[in-house]
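Only one chain is shown below, in structure tokens, and it's the form predicted alone.
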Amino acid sequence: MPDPNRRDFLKDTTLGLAGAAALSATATTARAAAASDRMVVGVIGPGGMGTAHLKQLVANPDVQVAYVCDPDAERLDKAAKLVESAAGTMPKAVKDLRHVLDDKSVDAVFVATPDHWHAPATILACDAGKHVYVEKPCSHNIREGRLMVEAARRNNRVVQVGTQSRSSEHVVRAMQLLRDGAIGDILAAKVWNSQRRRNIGHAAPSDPPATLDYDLWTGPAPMRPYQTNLLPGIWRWWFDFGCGDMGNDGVHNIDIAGWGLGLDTHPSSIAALGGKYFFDDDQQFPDTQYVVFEYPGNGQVGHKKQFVFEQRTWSPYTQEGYENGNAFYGTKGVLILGHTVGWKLFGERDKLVDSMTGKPDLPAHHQNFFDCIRSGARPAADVEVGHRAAALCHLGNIATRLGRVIHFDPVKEQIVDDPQAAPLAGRTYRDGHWAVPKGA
């Protein structure tokens, strides 16, 4: 990879004419070497958040965007033109991700597809020798998350999950304060996801747009008829393709909660209530949700931890000053955090002790990913970390869907003593599809 000291070789301005000519030749060679050493990437799913990634990547001189990939021809063309406009070269534009994975010159892929493609694409990419940056939630179900971890480890690949708060200075600082005991022993945490979503209405099956390869978009998920309130972006609210808003926006703060509580395992008990209280439309996930996770620790007083998630996707109001946020309750204080705004730390008797503002740092998260590819270190949002956060979303959604307490074996990663709930830790795939993860 490029030596950072290369950029400093032009500092010496005292060279004579002959020296300057030699330096010019050296500079040309260095630039050519630097270009060949750039990280070659493909962006799979360059719409929505994928476009945000693409804009960052084309502005990075150490990155070459060689591919854009999308089953929608209009999105694909728009993404290719974005790269050409910014970088001066046209990337290869393909609709099938297998073309990207087959190219041995590609070092890494960014997977910003709908949720149902996250795990299949990541596993296929790791097995093809690619490093992966995959959007959150990293999986569509619990079993897929474990298969992603296994794929990353057996191929020795770096897999970074798109929970960019893990690389954001203000959140990192807050977590360090919690680890240093700033609010004492933290026994409970709360996450809230409170914002106004839109009604997606009711729709009947219809023909997909001529620009969309709907069969390819559906991938290994069960085939169902296309309808107009399914795409784009609305897939999040359908069981076959998304994880609801708990897995969409909620997972950011859910991940931070697990980080602040110091969790390195799954909960053992999950209780939930909720449903559709506000929206009369085709959304399948709840718009109102209250989930409680319990971690028994060693069973002794002081070791148990409780984690609460609450969601209202019809409420245009903030809570504790933040639309979406975290509260960490310690024996000596409380820390209130909004990952897109900042945080405040209160000591005993509500005394404001410290505060900091900040926003999610996507460029830093990209850089952490590339740095880890070069060094071989684990990234800030390693796939194992992302798997634990996504599993909380899946468990919360399952418990809400069934309206009762479910019990989970954190080691076997299985729902126990519940024949109805247990299969929901995995999913049904399209029979014989090439992207079905092995072992699913």
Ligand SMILES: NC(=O)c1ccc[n+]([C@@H]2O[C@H](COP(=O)([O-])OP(=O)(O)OC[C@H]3O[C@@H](n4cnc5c(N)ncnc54)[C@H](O)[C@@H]3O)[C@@H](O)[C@H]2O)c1
Contents of the next structure:
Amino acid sequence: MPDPNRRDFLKDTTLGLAGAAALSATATTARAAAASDRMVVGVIGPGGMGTAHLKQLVANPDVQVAYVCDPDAERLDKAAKLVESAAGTMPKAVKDLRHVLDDKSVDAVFVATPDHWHAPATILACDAGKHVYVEKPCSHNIREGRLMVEAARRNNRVVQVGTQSRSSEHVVRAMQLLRDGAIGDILAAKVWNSQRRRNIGHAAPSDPPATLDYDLWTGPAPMRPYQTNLLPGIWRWWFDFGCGDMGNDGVHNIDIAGWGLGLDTHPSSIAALGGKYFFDDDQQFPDTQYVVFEYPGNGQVGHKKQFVFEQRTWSPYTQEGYENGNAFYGTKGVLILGHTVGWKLFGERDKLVDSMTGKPDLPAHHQNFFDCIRSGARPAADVEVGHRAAALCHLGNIATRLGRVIHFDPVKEQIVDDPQAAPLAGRTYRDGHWAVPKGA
Ligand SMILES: NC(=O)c1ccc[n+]([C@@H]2O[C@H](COP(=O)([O-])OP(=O)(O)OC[C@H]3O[C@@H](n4cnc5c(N)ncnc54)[C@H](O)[C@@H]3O)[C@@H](O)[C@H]2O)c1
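Got the form predicted alone; any chance of the form predicted together with the ligand too?
Full assembly next; the chain just shown is listed first.
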């Protein structure tokens, strides 16, 4: 039988005063115990996705949102009001994330900034003793991803990456079927991203909005003049701040590809072609892109694996009915998955054998994060897993930018025999900025 709701219970006129007092004392003690057990969190970057996290967090009785943090005063104000109206208390609203990290009472931070801040914020947070939920792609470049893993491990912190499909029941089920051999040996896979994007135009440098601390927003990235087609959210399509649509929406399915293929390493060869075939605007990343990743395994037949990523951000065609999808090709069948929709499993002669529908489960991914903080277990999208998925996006973008095959040492995490490509595994930072990760 469910516990009686306390408020309804007190309304019961058959309950004597002594009984009510005793009940009230018990409830107070229980509330105090629950309050002390609540996770105290800060949300860093309550923009589009950060607000989605915030809405989820304020609805969670086991969480107290103590801070919101954003260099944009308008967004900061909106976020603080959202918390106040949902939770009844005003969080501290700060524009510099160091204030959140300095507060010892904060257990965990959610980092939903633009990509160029993900690794710097995560590393600083881990070193300040915080657990971190960081949005995907977890890094802006390959070197930063490795430094994030090291920061999580040296501080023994839980770092969950925002690829929420890792906690979504239908995707977990599909991956289990693949592991159980439902389509035989899987040697190849395909990932596609065909979300339609818009033209961001051409813009000239101008003053940033009065509400935005643009210097703080730029952070450790090189300072460049503000222009109107950097915001809102369009920073994604700029090399200094984002990772293109491969790192933006592609990364969800790229992560699933590695999971379904059972990969626990990086690829050794990456071949790519692509560029801007459609948009005549300031976007720097390709709108059309084909990348092949090859994993040699032990070199024997049956051990080599590959997957192909294809992207067209302008075409209305949704492949297999999914605008973002995965296909896993096995010796006995194929599994086609759209992580926001569901999946279908076909056996020999394309016979439909099984299917399931489902959506990305953000609450479950939050819950997994909090459970792991309490238990000390590795989360579903642990930072090492997130680093491997993000590295694929970075490698694919580098190979596309250079228009040739690049070779990668998966152990040293270095691009080999290519002096032009090798530095692109890292980035150039603003000289002397406080958030530049050590060792980058
Ligand atoms: N998991 C998902 O399904 C999903 C969906 C959408 C976006 N995302 C990810 O979320 C992140 C944010 O995307 P968005 O669309 O919400 O972008 P956005 O630009 O709307 O929001 C980013 C916010 O971060 C703030 N910010 C910038 N620098 C900051 C700093 N130093 N400290 C604190 N705040 C800072 C910005 O002012 C802005 O309010 C991206 O990495 C994106 O890939 C994930």
